[in-house]
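Just the one chain here, laid out as structure tokens, in the form predicted alone.
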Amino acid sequence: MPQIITEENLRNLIDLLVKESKVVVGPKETGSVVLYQPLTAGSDLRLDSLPRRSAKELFFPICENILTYQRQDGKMQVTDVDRSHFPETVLIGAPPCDAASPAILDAVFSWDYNDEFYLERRRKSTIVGIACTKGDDACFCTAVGLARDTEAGSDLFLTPLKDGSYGCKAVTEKGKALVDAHAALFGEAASVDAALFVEQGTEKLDLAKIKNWLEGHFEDPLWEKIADICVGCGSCAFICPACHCFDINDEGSTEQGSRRKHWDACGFSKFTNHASGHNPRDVQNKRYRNRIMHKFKYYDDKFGKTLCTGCGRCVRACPVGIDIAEILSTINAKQD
């Protein structure tokens, strides 16, 4: 039989594992927006709304140390951080255009070097998906294949039904371990009656043809025509769920300080500048062909995934309103 569980037994699994000195992070009302926040009690979980920002900062925040040093009798000390600290942490109510997003990201932070703090972090995650039961007009998962009830990524995954109640599929063990480990919560249904999906309207794209596309047409006359209004200010890297770009300073003085790893994005003016002053992507028509390119053709070249999961929070911070979803529906729909 199915396993299912109740509204108040989900807010009380929340309430049990911040008991158990677990992270638990989730959609949370913070100001006038939603965010993904550390919840204190169930009551705080909010899945009526996207969060404004995805989920990838559990895993990549925006700045972290990696080292500290300190001069000591003349001498440079030099302090790894210790990640052991790092918390087991549920992140709850992720729904899929999220849940999908670090399993994606997992190629690329252990490809030639094994990223330990993001992986680390993922090591001591269980991630408790949600199907999507609303959208808006940004979103557009269905065009990059994937769907309002898709598992990937998920450990757990919770399915809203009519009754008010959520089916309950355990994908990975770790999502079976959370189950047994609080199996009182969940109950069997002979049956489930799903809560009805809005259909997007989005067409489903062809990734393997725009991808085609994009290896013949490295100049184009789009990219000028995209470029023509795009500023430049990064705000679609820093809210998508699978841009992973950053950049390492040393933050202090000669006698202590730290190493720091921050965000950054292909999109701003000098991501690409050279030490000798040389900048290959010298002008943002350039730039922005490296998002698609990226996204679309060189994430699929080097890992077999696309760079992109349909979450639309891009089209809705763009402040002058470039759509991906429309530019990629304008490519799958060229014939050369």
Second form
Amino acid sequence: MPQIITEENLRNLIDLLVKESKVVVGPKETGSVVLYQPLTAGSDLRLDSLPRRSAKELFFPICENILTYQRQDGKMQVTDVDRSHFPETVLIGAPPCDAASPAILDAVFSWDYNDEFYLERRRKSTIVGIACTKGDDACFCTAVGLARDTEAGSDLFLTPLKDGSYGCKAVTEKGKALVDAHAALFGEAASVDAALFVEQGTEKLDLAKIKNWLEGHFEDPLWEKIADICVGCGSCAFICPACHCFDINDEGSTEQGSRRKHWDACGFSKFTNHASGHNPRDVQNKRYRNRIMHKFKYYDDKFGKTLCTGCGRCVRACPVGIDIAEILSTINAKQD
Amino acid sequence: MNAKANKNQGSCIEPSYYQAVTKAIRTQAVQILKEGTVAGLVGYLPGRRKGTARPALITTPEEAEKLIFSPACVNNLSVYLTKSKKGVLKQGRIGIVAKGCDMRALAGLMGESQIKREDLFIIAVDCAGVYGSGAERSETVTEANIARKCLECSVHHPEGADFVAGSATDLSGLTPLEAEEMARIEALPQAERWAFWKEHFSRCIRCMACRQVCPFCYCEQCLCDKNRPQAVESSPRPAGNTAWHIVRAMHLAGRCGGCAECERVCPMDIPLNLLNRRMAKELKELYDYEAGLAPAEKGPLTQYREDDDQSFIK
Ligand code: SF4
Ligand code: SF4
Ligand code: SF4
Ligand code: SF4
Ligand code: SF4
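The form predicted alone done, now the form predicted together with the partner chain:
Zooming out: every chain and molecule, the one shown earlier first.
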């Protein structure tokens, strides 16, 4: 028998988890925008719009201290951040384009170096994904190999049903543990009739073909054509579930302060500025090329994964209307 | 098309008006490119998604045939004439499509010796308004989906251009939401005002989109990118965010043309134009100065005079 949870019980589950001192994060109204934020109660959960920023910030915060320093009696005292205090966290309500991203990012954060800040948060988190019923003309998850009902990356996966409840599938042990611990909230349904989804208009992309083209076109007029209008802000990278570049800065005074890890973006003109003053990506088209290369070639070369989930956030947010889906389909259509 | 036919109040501007403007822009752009009057032109092309548009750098008459003007033409294209985009357009005289509110930026940039009038060919748009953030991209512009700046626009009949596309539109009688919001915030006790901005600044992710689209943020070395020594904390935390917003507002006081691009592009919906407008009000009260369409003079905060009041220096 398929398992279900009613909308009311989903909210009760959040209330219960909060009572158990777990941190529950989900889409929540914050000012005029919906963001992934800690929920104080089940009633906070908003499932009708894609949060403006992706769920990556749960594991890879916008900004975090990685150590603090203090000068005492002329001696510098350096203190590491105690990562054992990172809380057990349940992420609820991430659509496939967000739920899939941590699993993609695990590769880069545990490659030549284990980023324990990221990895410890991953260990302590459970992701409750939800099949998407929304889709707009900026979305293209289906074009990059995901789908409205992709379970990859979720520990527990919910499917909105026509009767307003959710079908539940434990995808991993973590997901099963979550269900088992709150079994009373879950019920069994005779059949599950999934709610409808508005189909996306984008055609399927041949990612292997695109990668192949990128391999041979490091120098191509296309990059200038696109990047001529790019203003080099970080919008597209910062709100992307897959972008993961960061900078490390020491901030504070000579007496005390913190070393901080915070988001950075390859679109910034100073991103690759060397101490010598030389900047290998000195113009915008080289920077935008890197964005596409990183997502659709380099990451695949290294980790066998594509660094884009087709969420469409960058398409919606780009101040000058640069549309990654359009660029990919242009490349996809190229014969040489 | 006469003025009354284009009246926006209560109803909407008809799509046919934008089509007429589009046609006029195309004809003019093709002509000046063919004649060699300009080496290139900054205008708008349609985007892939329904009801969208994006900036484009046009160098051939064939491309110019595809130019559009629609309610989605929100960008202030003058940013492409500044130092920060240097080298993007071929040298020579440059054409630019400019709405009235964008022309204030052109005037300001001329006043700051960043561009020369004779190097420009301005195709101005007698503007009937553009979509606001998050607007339903329907066929028409209505009071419900128009940008907030357009609700109180005073420059939709631009003057001083080389060519004007479209004829007199009437945007009168709209509710000035932005002015109302500013009045509301000004009336709040200081602590509440501070809480308002604190909440907004807390969402800032320091993506710098607001800086990158601003025509007046053309400094090659921004104070906020400086890290040896670090002038403003670059990490997105309360201290650095507040400092960034103060720096931004102060550096633009008396220079900001009011295009509201900074606010439009903010992915975190931070109402930056309220700060800009507050600074503009300050400049008006203190120096009787307003950013306008006349490029002649320098702004009060960007010039030095022997007889400047020095009494505040202790
Ligand atoms: S590149 Fe754009 S569409 Fe792809 S995951 Fe990032 S924000 Fe989403
Ligand atoms: S959001 Fe757009 S303008 Fe900004 S860096 Fe990305 S592509 Fe360029
Ligand atoms: S402010 Fe005026 S000129 Fe600018 S877009 Fe709105 S109506 Fe047009
Ligand atoms: S655009 Fe918005 S989020 Fe980005 S730096 Fe400016 S105020 Fe902050
Ligand atoms: S500060 Fe904002 S409103 Fe003023 S000119 Fe710059 S982008 Fe336009």
